[in-house]
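One chain comes next, on its own, written out as structure tokens in the form predicted alone.
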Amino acid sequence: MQKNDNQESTQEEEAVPGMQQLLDNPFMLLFLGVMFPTVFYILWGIMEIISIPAVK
């Protein structure tokens, strides 16, 4: 039997990888899905202003 406890305290106090952690909050990823494509659109605008040919 006590190897059979021992078994589950390590499986307990296993981490819980980073990854895992991040697909589990749901919040994380509102917040990851609204501010990737702000930032995106927002550099993509800035790209586009600064190749505008200046006016002679």
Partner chain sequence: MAAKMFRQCPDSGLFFHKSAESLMKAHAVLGVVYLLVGGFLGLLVALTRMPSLHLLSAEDFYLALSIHGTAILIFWIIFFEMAVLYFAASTLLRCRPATPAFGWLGFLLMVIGSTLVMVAFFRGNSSVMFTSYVPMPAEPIFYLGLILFAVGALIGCFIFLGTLVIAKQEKTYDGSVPLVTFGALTAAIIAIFTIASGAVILIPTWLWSLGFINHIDPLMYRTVWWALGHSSQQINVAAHVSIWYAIAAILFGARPMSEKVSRTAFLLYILFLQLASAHHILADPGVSSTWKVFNTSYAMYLAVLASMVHGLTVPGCIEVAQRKKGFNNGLFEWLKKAPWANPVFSGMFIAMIIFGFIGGITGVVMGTEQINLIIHNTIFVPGHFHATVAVGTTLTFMAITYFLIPVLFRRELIWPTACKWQPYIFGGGMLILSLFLLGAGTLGVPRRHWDINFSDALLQFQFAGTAITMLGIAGFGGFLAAVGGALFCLIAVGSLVFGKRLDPGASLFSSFGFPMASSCYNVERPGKLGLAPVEQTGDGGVQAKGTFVLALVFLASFVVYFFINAKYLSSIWPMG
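Keep in mind that this is a model prediction, so the values were computed, not measured. What we label the rigid core is the largest C-alpha set whose atoms superpose within 1.5 Å from one form to the other. Residue numbers count along the first chain shown, from 1. Compared with the form predicted together with the partner chain:
Once both forms are overlaid on the rigid core, the distance between the two CA positions of Gly45 between the two forms is 2 angstroms or more.
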Given for the second form:
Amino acid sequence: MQKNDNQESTQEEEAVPGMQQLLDNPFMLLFLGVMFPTVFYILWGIMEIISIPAVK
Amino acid sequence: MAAKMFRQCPDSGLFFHKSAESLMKAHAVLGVVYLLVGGFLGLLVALTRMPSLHLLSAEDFYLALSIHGTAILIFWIIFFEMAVLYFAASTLLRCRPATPAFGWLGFLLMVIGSTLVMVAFFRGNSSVMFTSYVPMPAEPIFYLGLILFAVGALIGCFIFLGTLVIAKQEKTYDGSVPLVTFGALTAAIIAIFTIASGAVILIPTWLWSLGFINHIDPLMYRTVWWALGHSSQQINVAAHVSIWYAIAAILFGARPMSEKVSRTAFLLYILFLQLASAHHILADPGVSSTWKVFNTSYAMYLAVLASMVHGLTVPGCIEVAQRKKGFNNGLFEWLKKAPWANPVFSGMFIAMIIFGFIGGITGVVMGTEQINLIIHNTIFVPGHFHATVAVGTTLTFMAITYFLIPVLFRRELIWPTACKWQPYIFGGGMLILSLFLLGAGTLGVPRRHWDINFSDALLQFQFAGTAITMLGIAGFGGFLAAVGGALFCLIAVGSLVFGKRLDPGASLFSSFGFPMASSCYNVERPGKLGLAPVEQTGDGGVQAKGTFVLALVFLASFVVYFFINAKYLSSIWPMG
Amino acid sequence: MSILPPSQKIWWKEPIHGIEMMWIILALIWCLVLFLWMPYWHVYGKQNLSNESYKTSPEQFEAKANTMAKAYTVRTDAKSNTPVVHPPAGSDVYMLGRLWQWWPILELEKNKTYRLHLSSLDWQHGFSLQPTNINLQILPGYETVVTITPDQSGEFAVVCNEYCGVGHHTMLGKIYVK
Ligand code: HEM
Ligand SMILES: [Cu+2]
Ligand SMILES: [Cu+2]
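In place of the form predicted alone, the structure of the form predicted together with the partner chain is requested.
Time for the whole complex; same chain goes first.
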């Protein structure tokens, strides 16, 4: 138990790397996971569909 | 004084919260009901596509196929996934579920929604397949049912997120969430995007079916609908990969080879997996090749990279664990000495192999923009996804059910011999079905087609004799798979009703979603979930050599199969 | 243990094992090959789906197909009562899908290039040219133009491979190549 506490305190002093912070943050991930496909797949796709020319 | 709401399973050591446990059971049981319905119709479909049998009439065939796809792909899978989400958040984190009352509301919406869809099917005017492409109309209650079902599932996803928040606030665990929970989070995130897209397209389509809107653009429909239809398959991938990690941990005490690599692979899923909805639009007019190439390749195949990583690390972590136990001879002793008679393991391992070697490779090949020209809408496509979703996902869910029946439902499994063989029968049947559908599809046989001999048609065409033979063999495989599927349903329901009670409090009702006797719940707050024990010896000495060899075989098959198809493509009429 | 929190609070700094790293590199290389193959095939491959398509209406498209059929019909297929049309080599040719036929029957010349226009008058259909095996999704309201060069002679069928109602399996068309 004591050993564990020690380990904790030494580790907590160390800053958590940015990538780990991101991976530990569900809402940031949710934001990215919704934004990427919305922008690249849906919005880009819809823009292309809207701009299809009418036949002569 | 808080009430005692948790029980600890004496066999697995897992803690179950009373409300979460009931929600898990209710969702899982309803999932199995839909598996039974969908599987039975799948059998009828397969026997109709067997040219020598040609079982159903055309009208019944299209109805049966619509129900098969919807009941099994949407209802079975998503009901079961909701159970997985409750398990991954509440049970694994030892946390009370957020707002269980809303959990029941979500469940109720899913039940009502799926029932409405079934009613629409059986009324006979909604045989539109689960894709319901406009402008072919279905009855309004069909779309309404799907919408309600989706809202119910969305509630489940938010409860999952809410439970993560509570667990963090109440400090029920130390450090970061377990990898399995992280994988489930990936599934939940993809599910939220999926369901939102579904709402964007299904709500207007419902209004259209009621006459409030007079036109739904078919290309817009297809593009947005597939953000639902394909991404929902990606929920399955994230969910079943998480379960693979869970089973590796439960059976072997395996730890991830590297948390960093596995979690980054899940991050690639979160970012890129959903773009592949474009697979379904490759043969469509109007969207540019740039959009197609970028999206169909998940932005340069980064999600494929992630799957290949999981494909190495899951068996790899099992290998490392087995080698530490002393199965250290040669390349494959660890695998030979694995518990092949335990359906939790065999189911999971068969699922993984068929998912990767058949589902994965064929999926990427047909998702290549130009190669799709020789595959779009042929029966190759069902061949592919029976390897992914019917073996990969469904067999994984079956495997974890063998674990959950004693642990969650507190019943002993009935028929141990049948349990032992079931994954092989189902997996073997599905393997035959998939391979021969893939073969027939390569020869151009269409999917969703009642009669490839065209006997009622005014013009005529003859498919190659081999194509007809292959459909016959596929039908046999489908029959075998249906036997395996039926066996699973019998074992699962039989165990819930007749299985020996492992806990005196496990009543008949408690098998179907009611809590067990309140005396079973005797823990007020489980102890904090500590960090995984630190490995004594570094992993450096015990490397996953056998898995690496398997992975190289996989890569070689992938490369060869890809270029065979590229060659095939180069033989068709020049076009541009 | 994947069902427990990672044993290190800070796990991002753990080293990656040799085998894992090697596999990531191999897999990444293959992913890049797969990706680059598509633009490569756009430049050097002969089979690509054109990006040419237009918004249209069933009436407009039907009128165009009728005009072509009127001008170039050479005979009528007796059983299906469908005109067989032989348009000039290299011209714009039309084929429409409707419940449940592909219309009209086309007669093309081998190794000549045509601009084939496709659309649907009602629901979605699948243009599946057999046995050469070319498959396209055909939508009402959209006209797809593909430039094709039949390089085999013989009789080809257009199977409908998008479910289009209870007559779907009777929906066939023909292309003859001479
Ligand atoms: C019980 C064993 C099963 C058999 C015998 C079976 C057989 C078939 C066959 C032959 C088809 C192709 C029909 C066609 O396109 O003409 C089909 C379609 C399909 N199957 Fe299965 N299947 C089984 C289980 C499953 C499972 C477990 C899943 C998914 C979890 C599944 C999902 C689907 C889907 C989504 C379709 C496409 C439906 C459509 O085109 O609208 N099947 N099945
Ligand atoms: Cu059709
Ligand atoms: Cu059709």
